[in-house]
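Form predicted on its own, single chain, as structure tokens, below.
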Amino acid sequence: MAVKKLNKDKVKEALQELTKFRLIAPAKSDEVVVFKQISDPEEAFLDYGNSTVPPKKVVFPQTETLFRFQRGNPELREKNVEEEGTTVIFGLRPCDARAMSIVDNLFSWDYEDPYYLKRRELTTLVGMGCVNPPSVNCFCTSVGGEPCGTENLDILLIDLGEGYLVRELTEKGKKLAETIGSFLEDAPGGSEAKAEELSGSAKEAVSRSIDTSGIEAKLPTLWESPLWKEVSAACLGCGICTYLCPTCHCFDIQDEVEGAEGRRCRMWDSCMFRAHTLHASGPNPRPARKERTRNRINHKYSYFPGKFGVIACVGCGRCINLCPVNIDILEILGKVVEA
């Protein structure tokens, strides 16, 4: 695929061209960076470390109506994702793009989820390489990622200072690059070498790490270990670690009725909530924080790898940075290794 350059003075014009699609980009909202649909390129905020809420919400909305129904009418009014149109997520980090490929496994496993998979089909991912790791708690290199990785991206942008090196990675990326082709130019000599140098430096700058080899097999042997009570003692059960994780995908489905009409909706849920596993008959297999913490770590580092061959964590560091009581998943994994 071709390699081009997008000068920074052309970025807003290129984004304006992309507003013909459903354009999602990082933007500031009350000093917090979030991914949202923009119509004005001035809203885009590309000089950021990482967003608070991952862009997974674009393909897996926090709340969505699956269909509507009406008393006395057997016809269901199903949601048509096609109406949302072609979507471009511009400027997401490689870890968040990689997270979507991990979640793809779940939604295309024993049952193909039509809502999620259609959105994925309609979405083009334009990544922004992390030439400077976005967080002191980033550990992407420990779980198979890289600060400037290309997995699951259609285009990768690497900041060279005066402009971005534009790497077309897929046919989707090639088509999108053609859309903004008038704002691109051939990358000058030495650009690729500079990008590789920046990528290598960024990889070396990732300061935290954990050796994950053997963790998948070891976790089941620690089922009754006292470490789960120890590491979960401070947990508030707020669910931030799961809601803001780009690979967490728990959801609940509810029917809401008002008068003669209603809807079936799907919304994010969290395995860190007591009610998540509460049976209608009363029992709860995960009644306390230690069982819920044990499940969260086992799911990411044992169950999911055992089923799909990949760790359900991309090392973005959000769960560490945003936990209100400073629970650190790397410290938990360190205790697992030592146990």
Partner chain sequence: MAEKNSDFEPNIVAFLCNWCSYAGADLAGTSRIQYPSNVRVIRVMCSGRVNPLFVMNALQQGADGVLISGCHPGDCHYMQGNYYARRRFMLMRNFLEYLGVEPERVRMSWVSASEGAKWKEVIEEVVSGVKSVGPMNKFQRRQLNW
The other form holds:
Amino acid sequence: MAVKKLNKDKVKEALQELTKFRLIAPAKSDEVVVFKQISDPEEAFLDYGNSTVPPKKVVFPQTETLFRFQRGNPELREKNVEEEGTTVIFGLRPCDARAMSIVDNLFSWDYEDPYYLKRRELTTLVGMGCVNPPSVNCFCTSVGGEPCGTENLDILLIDLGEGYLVRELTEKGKKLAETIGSFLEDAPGGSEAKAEELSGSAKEAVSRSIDTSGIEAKLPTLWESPLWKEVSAACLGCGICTYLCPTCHCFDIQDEVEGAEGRRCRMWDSCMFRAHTLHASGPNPRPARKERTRNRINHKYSYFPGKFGVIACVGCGRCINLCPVNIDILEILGKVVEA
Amino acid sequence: MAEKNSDFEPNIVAFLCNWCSYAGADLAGTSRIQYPSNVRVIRVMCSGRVNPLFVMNALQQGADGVLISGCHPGDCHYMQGNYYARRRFMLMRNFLEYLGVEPERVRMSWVSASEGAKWKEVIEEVVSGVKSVGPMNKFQRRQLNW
Amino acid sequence: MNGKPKIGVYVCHCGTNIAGVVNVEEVVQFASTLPDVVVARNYSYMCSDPGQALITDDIQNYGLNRVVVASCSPRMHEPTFRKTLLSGGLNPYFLEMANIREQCSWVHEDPIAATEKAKRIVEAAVVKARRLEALDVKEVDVEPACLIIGAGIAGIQAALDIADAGFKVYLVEKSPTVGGHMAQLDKTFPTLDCSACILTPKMVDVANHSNIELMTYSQVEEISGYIGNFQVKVRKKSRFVDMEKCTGCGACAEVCRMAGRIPNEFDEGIGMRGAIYLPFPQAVPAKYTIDKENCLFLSKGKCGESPKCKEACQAEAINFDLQDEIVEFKVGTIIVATGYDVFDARKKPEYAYGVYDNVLTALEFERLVNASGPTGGKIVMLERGKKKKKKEGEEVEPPKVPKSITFIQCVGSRDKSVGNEYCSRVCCMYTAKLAHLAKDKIPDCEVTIFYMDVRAFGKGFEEFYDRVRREGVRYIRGNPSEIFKRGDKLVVKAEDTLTATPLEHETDMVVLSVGLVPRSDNREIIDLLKLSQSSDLFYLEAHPKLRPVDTASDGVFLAGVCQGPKDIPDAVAQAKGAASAAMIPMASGKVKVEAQTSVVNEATCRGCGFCVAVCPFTAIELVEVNRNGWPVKVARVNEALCKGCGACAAACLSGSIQQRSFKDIQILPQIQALGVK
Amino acid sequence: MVDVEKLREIAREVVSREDVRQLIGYRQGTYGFRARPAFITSPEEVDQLIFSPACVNNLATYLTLEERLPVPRGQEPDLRKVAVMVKGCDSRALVQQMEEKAYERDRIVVLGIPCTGVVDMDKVEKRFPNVLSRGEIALEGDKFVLSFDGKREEVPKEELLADKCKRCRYPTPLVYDQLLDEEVSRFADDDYADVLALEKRSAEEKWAYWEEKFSRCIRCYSCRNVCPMCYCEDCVLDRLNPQWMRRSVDISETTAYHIARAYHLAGRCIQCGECQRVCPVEIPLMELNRKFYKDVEELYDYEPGTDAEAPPLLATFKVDDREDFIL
Ligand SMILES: Cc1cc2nc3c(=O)[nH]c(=O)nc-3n(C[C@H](O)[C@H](O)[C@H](O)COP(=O)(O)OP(=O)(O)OC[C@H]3O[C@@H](n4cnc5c(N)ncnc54)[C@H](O)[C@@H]3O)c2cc1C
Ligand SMILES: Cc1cc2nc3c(=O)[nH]c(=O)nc-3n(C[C@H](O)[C@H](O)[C@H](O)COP(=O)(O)OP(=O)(O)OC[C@H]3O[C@@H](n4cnc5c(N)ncnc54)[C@H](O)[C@@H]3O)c2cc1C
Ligand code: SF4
Ligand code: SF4
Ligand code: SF4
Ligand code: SF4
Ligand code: SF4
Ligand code: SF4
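I would like to compare: after the form predicted on its own, may I see the structure of the form predicted together with the partner chain?
Full assembly next; the chain just shown is listed first.
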């Protein structure tokens, strides 16, 4: 497909055009970068490393009403995702986009989740390659990704300095590019080569890595290993590592009732929470931090690849960056490899 | 700015202790003292029972104001309950004000069993105070819009 | 079990009292749409017999297990409808009332607003009713016996009243004799009865009453349990004199090697005693006591060749091997009548008490004017600390008689500088009394009183005060600032605030009208009974007006000055009040305990003890339990002590302690129902 | 500065004791300047221990976060003591925990660190982004010295110091069995400038301010989990019956969460700043805590975590507590 260029002085106008959709872009809230719906291009903050909260919340909201109900009325009113309209996520990182395709597996497996899938269908992903040096804890290249990877993106932008190289990757992407076609120009010669070079050096710059090849098979053998206790001793069970992980997708379903009305909601949950597997009758099959940490790693690096053939981690490094007690997934994986 | 129209009739949830304030409100009734109908009462045995988080809950549920009323200092049927309540609500009220909840919405009073007339004054004061700051919709729970 | 709720809602018209303003039909219609409501009705008078029959019938026919009555205030008819439920076979706590009369129809005129409000009130009652639980109405048996601590006039009076009513009394007195402060007094204001004349018969009665077990020289060591069932442990200290054998002859005291060398507490130290002694001649019991600290034999192991007292005692009552004795018994109620101390005048150094011999406290002066006191009732100048023991055949100069006596009122009372803001209530009058006695005994003596205000509020007080002034006692309004000595005279420096003139008043003797203060050993009792103190540090009554003899703990009552300064008539009145209060549960034999008590979820309690600290009734304690094999502390409520205030529930952060009938899960739905606009 | 050799020597002695189960201290982190908790059970592990201005965690949390799994039948629970390293602020958590009867004094062995201040890791990372090698931070005089990748950088202390340290009143631990260094006197007092400034704003401005912050909150409850004072077996904020606040994340429920959390810490929060430190979306939780802290100090002359014998603030009262707000 076509390769165009979006000059930086046109970005605002292009974004303005895109606000006719539900436009989600990175924005600053105080010093924190989050993805949120913007109505004014000024709100967009494109010069960022990666967002604290991954854009997964756009397709898999933290709280989602599935349907509403009313006392004495057998009718259920289902959420109509269609009403949310066409969505554009502008400027997400390739790892986060890749993460969505990983999560897709879960929601379209034996049960096809209409809410999630509909939203995915309505969403166009405009990625932004990681050509600025990636963060210290990025390790996408160890788990099948790369800083300027295109997987699951509809468009990839690569920052060439004075403007972005625009790579249309899908039909959806092409259609979107047409909407802002008037702000695009043809990429001058050499742009592609420059982009390739930038991508290459970005890849080089990913400093941390792990050899994941044997891990899926190794993990089941380490079930009783003392390593779990050791690596989880400091864990607070706060769930930051999972809530803010772009591939984590645990949810809980709760009814929220007010007077005669109520709604059934699906909300994020975390396997790092003590109550995650707590049975109403009292016992907890994952009673301690060690079981929970073991589950987190096994789920990402063994169960998920076992079932879907892909590691449920894209190496974005958030869980390392944000863990309050410096529990480091690469360190854990390193110990798994060594064990 | 919150809307402050004159026909705004606030909804106020009041927690009254059984022995003084509830009895005082009853006395207002026995004396046929008329007062605004905006206040809806929850009876507890002692103002010391009222968890300040009830205030938060009431504001979330749609109350525009909350009143906690107990016995005058020294008169508590259980001797100390109103003193505990006083500390708890002093802090909670200050805190809510710090978040931007107008102090007019969180009130506390001492009304004794003989103060039917004072009960009326308290209600009038609370109602006019809440009216002056308008409806509370800052963190009211989202309507379920069925 | 409580079962799935089936609620009946009954909306009362109360004639036109409710129906005149509230659209009752509409409320019923609304109520019938609420969750778990199976029947909703209205009726003209729900409290009438047919009204109540509606409820009992519906309980039968619809299998109701919760009832909401929307009518008058629960303070009016909750007991009525509780009984209705009971007679319908339901637990009475399955009732919730919606007050749509006192707090709705009677206070609002607008029918629409009133009806709207009535609906909300009913809804709140219904949502609470859904969550109501059956509660046990418990009763406990009451042991027909009373413990009285302190045998001053208050304790004595209470003991006699209760014993006369036929109940057992254990009267425990710390000192060797009963009588307390009143026994030290000479005459009593305002009538000038001789204190001993009116008190000693009662002292004797207490000792002889068949229902009273008197334990003097004894101390309560432990109290556990609750109303009806207190377990008491008392230590009877050894007197080293066999109470059975001692005849009270006093032969021992005369020969004691320490005789006349130890200040007698009863005489406020201006009289002396030996190591074996009787505090005063009319002491009850009239048995001698050896004071172990001062007895040469007991403290040093040697008293001359052999203890003289032992030789002198014909009854062979003295036994140095006697040990303390511990007695244990059970009582249903307790009266605390431990009285007071007088203010320590040393805390006002400007008055030079303890520096000059003839600066006295009023209590010392009482002993001085008392016919049974150390001077036989003669008012004389004191020479403190001088050896009283005269040498054989030596002529002793007769002590001087003061020609001028000056009283200073409010010493240690109404004085923030010493931390006592309160008025001691007796000093104005006892000063007037003592001034009168001084005038009476030394007619040419010049008597002056420095005062701030004279508070003569009691029956006959003003008349008495007036009489004393007419007798020539000079009252000067002013608070002296200093006392010093000039030659052999004491000089009181003050300002007459009525004329604003500074003055220096010369006098022979100064009497300080010391106030009444809480006993220095109050803590013992506070710790035993977990009593609270008011800001003046006297024991706190349950309510200053309406429950002045009760304490926060059921079954524990207060009498006399231990609750706050008072004179003898008030102390007696309160004692009689405490006696009858204590007898009520004993007479009925049973007490109901509060049903809406608190209960702890031991699985979630974190043992922080906030609830323990909050509970005004010390109903909660932390106990160790086993949680998954680990020893952990959790709160536990003693339901017999809990009064159901719920303060603990609001203090508990983990929501682990909840007050029955007012649990969070019962109140939150109410808030929700009322919050909705 | 704490002499690390001395620290290890003492630690070795402590973990060798029969009656001590483990020692909780600090060790080097996995990247950048991080340090992290260390759980030492044998003398061989003692050499991991460090102390530096990067040791930000309040380890008192682990005393109450301890997992007490069911003891198998026939076995005894391990009730041996736990030794813990605490800075001044952290020690106040111990005091407060003991005030709240979380454990008895004789259950713990306290190695007190007179603290000259720790860094704010966010400030460090902002200044020196993407440092992969394990760098080190030390305090030399009034400068932090950072060594990494063979480089050495000096930064005035003020610029990297954690905010909580700038107002720390108790840099020397209030409770300890052994003090690892000379006592340090207080740096500065709290002038509550931030709280006062916010107090002065209008209701609308305040609400807007907090709404912006709260709307970021992902309700991970990390701020609660890390707090040494939040150790209920079953936190009411998680409970379903009754449900004080819903799990759904919207401004109403999230505001409720923040009110409830802060109120539950009124008179209990000891200003260690951990809640704010761990918050992934940088919600200024200390501004909430400090409002209560300030009011509690002004109104009731009460400072949490300074006296284990003090009655809990909200379980006590004075007859003349202020009541001018009461009708
Ligand atoms: C100088 C002076 C003059 C006064 N003159 C008059 C007057 O003229 N008229 C008048 O009406 N009032 C007068 N009063 C007041 C009067 O003394 C009191 O009202 C009265 O004595 C109060 O009696 P009570 O039983 O409460 O206390 P107390 O007389 O103090 O008796 C308390 C008793 O309890 C005992 N006790 C204390 N603690 C314990 C314990 N832990 N265990 C066991 N026993 C304990 C004490 O030993 C004592 O025997 C005068 C007071 C003073 C100081
Ligand atoms: C202006 C004022 C203010 C006061 N303020 C306070 C205060 O703030 N705090 C305080 O503690 N005290 C206060 N008091 C004092 C208080 O009023 C009394 O202590 C208290 O009311 C006394 O109650 P009582 O039952 O003895 O008498 P009363 O209240 O007089 O009751 C006596 C009852 O007996 C009835 N009665 C009389 N004779 C007969 C008969 N022959 N047959 C049948 N019935 C009869 C009367 O009708 C009356 O109902 C105040 C008094 C006054 C005057
Ligand atoms: S972020 Fe860290 S402390 Fe929190 S649950 Fe994950 S590993 Fe544990
Ligand atoms: S596990 Fe960690 S590194 Fe992997 S995708 Fe999740 S947050 Fe990123
Ligand atoms: S309800 Fe009141 S009396 Fe009962 S235990 Fe709680 S605080 Fe004590
Ligand atoms: S306040 Fe609550 S958690 Fe603390 S001891 Fe009492 S019941 Fe337990
Ligand atoms: S740590 Fe931050 S994001 Fe998590 S619940 Fe607390 S305030 Fe919210
Ligand atoms: S609330 Fe925050 S600052 Fe306070 S004690 Fe808890 S973690 Fe520390």
